[in-house]
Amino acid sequence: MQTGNGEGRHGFEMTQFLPTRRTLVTGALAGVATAAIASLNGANAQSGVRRARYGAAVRADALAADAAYAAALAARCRLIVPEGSLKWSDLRPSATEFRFTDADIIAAFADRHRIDLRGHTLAWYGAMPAWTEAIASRAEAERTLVHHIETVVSRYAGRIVSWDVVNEAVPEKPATVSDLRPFAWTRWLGADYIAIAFRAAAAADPNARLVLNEYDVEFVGARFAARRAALLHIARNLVERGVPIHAIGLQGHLLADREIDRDGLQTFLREVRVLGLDVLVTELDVIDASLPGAIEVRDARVAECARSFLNTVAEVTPPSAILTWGISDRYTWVPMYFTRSDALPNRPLPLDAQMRPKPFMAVLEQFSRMAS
């Protein structure tokens, strides 16, 4: 988690998430939930079209604790990805040490329910570790970040089917194509930082998919344009250079009340099919906190956001994996920084806080295959 500098617990920087434009009406969303299943039946599902793996992010600590939430996983999912557990927050207490403790848990959870298992993230700027401040050259960010990735990525060869080698190395607001977050690595190794560590991923494990994850670049606004332009610059610049990349990651935590680019987002996808990359979903939940509090509207609501952002994708180039940041309302990160101004507890995943589908699960059966 990064709060220092008034970002969230994904990179968010929190005035990103000012509405806008005003949300719809209470009387005007009631009717929401007929049509959003209604259409759950049209273009959107036709049959014929790639359906993408579901999963879901996990945590190690609720896996042992809470049965109910074990068993949803297990029933539902075909993917998971520790939510924190392989972050170097997580992994690396100091220079020396790696801790695997949490991400072996879940890793073991996955190979007794026979669930494949992603990565995530093997360069971030919001997890890095205090004592990574003090790498003083070239030499030395280059020496750490290869041997956390040598030793992360062989640790789990074989059994973590993909990686989101870098997550969001695209500022808020890039001002050129080439822009790139300032931490640890750029400061040190510049934009070489992201080649380097899909070359050491792709060395430490040949068969692992390896993914460029990004958020905010589904909406409507020069912000988003511009760093889906970032986004793509980079892609096309390690294509080019013929360095191992095999996807662009999508996270969609989307807003309810913010409207999908869908002309912008459709031609950003055309762009990366001509690269030759896969495309996944990566952390997709519906940020509620602007909704009416009626449940049955709101989940309504929700629902026909994420269908809305999945068939915009779907059209273009059907993603091959869909993963949900959490599965239930019970675990997620979204009531940490999007607290309703009701008091009203927040529901942005598929499953309600007592394992129960909302209308958010039927959208997602309708795009992708379930474990049952």
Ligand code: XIL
Second form
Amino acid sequence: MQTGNGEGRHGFEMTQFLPTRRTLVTGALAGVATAAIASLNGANAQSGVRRARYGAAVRADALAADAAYAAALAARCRLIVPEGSLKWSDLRPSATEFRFTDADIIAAFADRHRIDLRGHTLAWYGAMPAWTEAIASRAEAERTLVHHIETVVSRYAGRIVSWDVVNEAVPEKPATVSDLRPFAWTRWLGADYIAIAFRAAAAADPNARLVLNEYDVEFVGARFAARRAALLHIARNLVERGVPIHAIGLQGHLLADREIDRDGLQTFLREVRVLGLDVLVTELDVIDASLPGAIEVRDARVAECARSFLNTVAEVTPPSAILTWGISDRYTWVPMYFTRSDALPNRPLPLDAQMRPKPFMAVLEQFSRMAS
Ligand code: XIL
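What about the form predicted in complex with this ligand, after the form predicted on its own?
And the full complex, kicking off with our chain again.
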């Protein structure tokens, strides 16, 4: 199990830290390396704070068609991740075909602007092409999964710095800590699919950082606590078996009408650090469907949600990367599932639909390093 943080192109600037009492006490009590950081209670992060690299999810079609969008990404991101182009549903039209056109467009953009690239995702129930339903044995399932990962990861070896190897392995509402979300790979491989995927990714690119990515682990409530416990169970099992895993990805799709579970999330994060794993914020946005319609009020609340979450995480360990799931309200997934009763457009991201920065962007600038 390779561990540590700060190495690779996900690395962050190591500068002097300004420990807070809370951080020192909790760090000492938890017996984990205390990632002391300056208090970020609203103040701009001082130069002495280890700050993440900022990035965003990118749509290939918009990148090609929308110059303002491409310019905003190039100006602000040190890291980008294809929103869909590296998912099975986009890559694999059939059992014998790989379609890399869109992923290559995004990789070329990253190369042109000297931006790092993340990969999302090698195993996810949410993007399985219909032909995978015809898989009819354990051997065929393992062969299909490993071949996919070998082909895709080796194609971008040295360019993709980290992969969401397994995404959303935990069911919506886990009944037990070992519950896994059922789909093709669990049907034929059970829980083994997770270790199989991580091992195949590590074999295809030994330098890529390998991430277990999950949502709905941020809030107060029994369901969220159960999801944190199930995610930790998977991570601990992988680490104890020496499976190559480097980090936990917190998606960070923040429900504005939910309270961040400071104690629950920080306890979880301290356990993650005890396992020697790094932490990334991989899909940050704020689901504003329940917030007031007035733009100034809503944008301020969205920024406050993001600050509260990032503060909570950074007090235990500064994330090695912070990515928003899109950069502009012009292109967001949120209305697919969280439309507003007043039918106003959602405003979940740091730039508005005209690529103008909102208070959310100022929060990101406090916690992360933008493109220079
Ligand atoms: C979403 C995309 O943003 C949408 O465009 C697509 O239609 C469905 O998937 N968690 C994830 C992402 O890990 O892959 C999902 O992305 C959003 C939820």
